[in-house]
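Quick heads-up: it's one chain on its own, the form predicted alone, in structure tokens.
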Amino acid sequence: MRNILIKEFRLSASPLSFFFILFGLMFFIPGYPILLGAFFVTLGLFYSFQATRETNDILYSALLPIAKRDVVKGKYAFVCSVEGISFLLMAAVVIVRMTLLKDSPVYRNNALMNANLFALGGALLIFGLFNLIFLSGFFKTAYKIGRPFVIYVIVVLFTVTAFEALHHFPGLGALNAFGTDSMTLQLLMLLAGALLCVIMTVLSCGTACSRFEKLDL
């Protein structure tokens, strides 16, 4: 699986799924819906499969000594790395936000979702939806990339703007904590997230592994 992941970096991925990488660092802008940072992190992604279908890397993959299960298995372990990366950026960005920055104006009169554990939550929650609606799509046909992102899309925008309402219903305020409040609540929330996009991330490999593994190429 080693010599697969570096495969998948030095060979399949585009440079643009690295450069959206930093996106993440949108958690930084106010006034802004922070969690299209991870869609674009998401977007960055959809650029290497882009590359994929256009360079007949899968085809490529699946000559190799491999299971073609490894070939599904490297892609889902990439597509997690550089998840795992943004995420990162995003947690540190997180920490800056509700530490140093806690008090600053320009952040306390955002009408908008405020960078803390929930928002966290929620990216790892787009993370899985990527996972889980375009890499098991992508795996139908390990070539068609346009429908599953389509509607990868489309779930992302309803999901993005329900957690940017949540805030706004009376008695889920604490949603939008600044700083260590509501630690508890937010540290739930962004537990909830990270298990959905674990479970979201495991299904759709299972599924994906399976629809490869009848796929004629």
Contents of the next structure:
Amino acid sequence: MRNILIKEFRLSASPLSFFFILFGLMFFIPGYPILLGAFFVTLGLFYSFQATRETNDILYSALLPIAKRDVVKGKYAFVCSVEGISFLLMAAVVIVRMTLLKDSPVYRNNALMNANLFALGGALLIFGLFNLIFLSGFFKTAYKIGRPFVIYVIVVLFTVTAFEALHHFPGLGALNAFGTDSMTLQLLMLLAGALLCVIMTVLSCGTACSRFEKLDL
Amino acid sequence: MAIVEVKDLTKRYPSFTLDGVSFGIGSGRITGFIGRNGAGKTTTIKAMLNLVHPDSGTVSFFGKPMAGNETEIKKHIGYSTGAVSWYPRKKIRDIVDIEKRFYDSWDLESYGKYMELFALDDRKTPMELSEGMKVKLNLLLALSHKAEVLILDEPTSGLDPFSRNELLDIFTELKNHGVAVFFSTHIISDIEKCADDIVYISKGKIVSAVSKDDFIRNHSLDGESLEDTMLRLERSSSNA
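Okay, that one was the form predicted alone. Can I see the form predicted in complex with the partner chain too?
Let's see the whole complex now, leading with the same chain.
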């Protein structure tokens, strides 16, 4: 698996996938739907799948002395690595906003979602949706990227809108907590996001492996 | 003794059927896989490599079925296709650096030898190579991990006559080292020059899978060249 992951990083990946990790810094932007930062990270990953198709990467990988399902697992390992790195970047931003900048007026006077642990849980949910919808959709054919990405974009835009709206509903204001306010709730929301991300990724990987096994290349 | 056994391989497409394809590839033998465009050569090769799933039939390498032993088997075989180039904008040295990680048997000496022989420059990218040089690059990758079986899909297409001759000489050298070389082609003179065995496929069915001498004995008329024999067989198959 180590070698296939190295191959993914050095041969298959588009440089844009790495550049778009920086969109995690969008968690600093006040008055902006910050979860779009997570979406832009997945947009960067989408470019790698475009490159995968253009460079015959799937056929090359399938001919290597590895099991066919390892080709799929390599892609998942790459995607999860990029998502993991961008999550760490977002988490660092959230920690700064929850501590040093917790009373900053630009963030306090912000009608949109605050960058807290709930937002981080939301970012993980978006990564999970990308893995569930786009990745398993891609491995239906191992070359069609448009349809699964469009479906993912529609779902993610609804998700971001819902997350932005939630704290405006009566009784849900605590989701927009500043600093360490409502810490238990924030932690629970982060854990829920992480759990959903893991479940969606594992389910998606299993589906993608069995789809790819049946594909004629 | 066959090092590769293909038995009753069948794959149905809406407009084409690969129909009960069976043949063997001997160790230290050069086997030419011949047939016109669309006869089923590439489908057969892809099915042998588990890239295409046959509806029925089996493929075994070294006495082991491909199903369940794919990883181990692929370490001992080399595959090259004439037309496809991977990662057109990556430097050859970067592609090689990744490829060799997957093979314990990667042979730097062979790699250096074939780099020199094929006059390849590893600072170039595949898109900077001519079609012929791309074929050589694919072959270089296949030859550098000491494969015991080489499966080559139209390796001589796009090569100039000198390079083709060079390649056929390499096949003979590999055969002398016990390597089984299986290559598809529609250039009959390539088969004439170096093949020991001929597998002839037409419209998805194996017409003949015997030694070259037996093929000539069974099918050629007096004084007829192999090329003329093949053309006659194809014409009669088209008229049938």
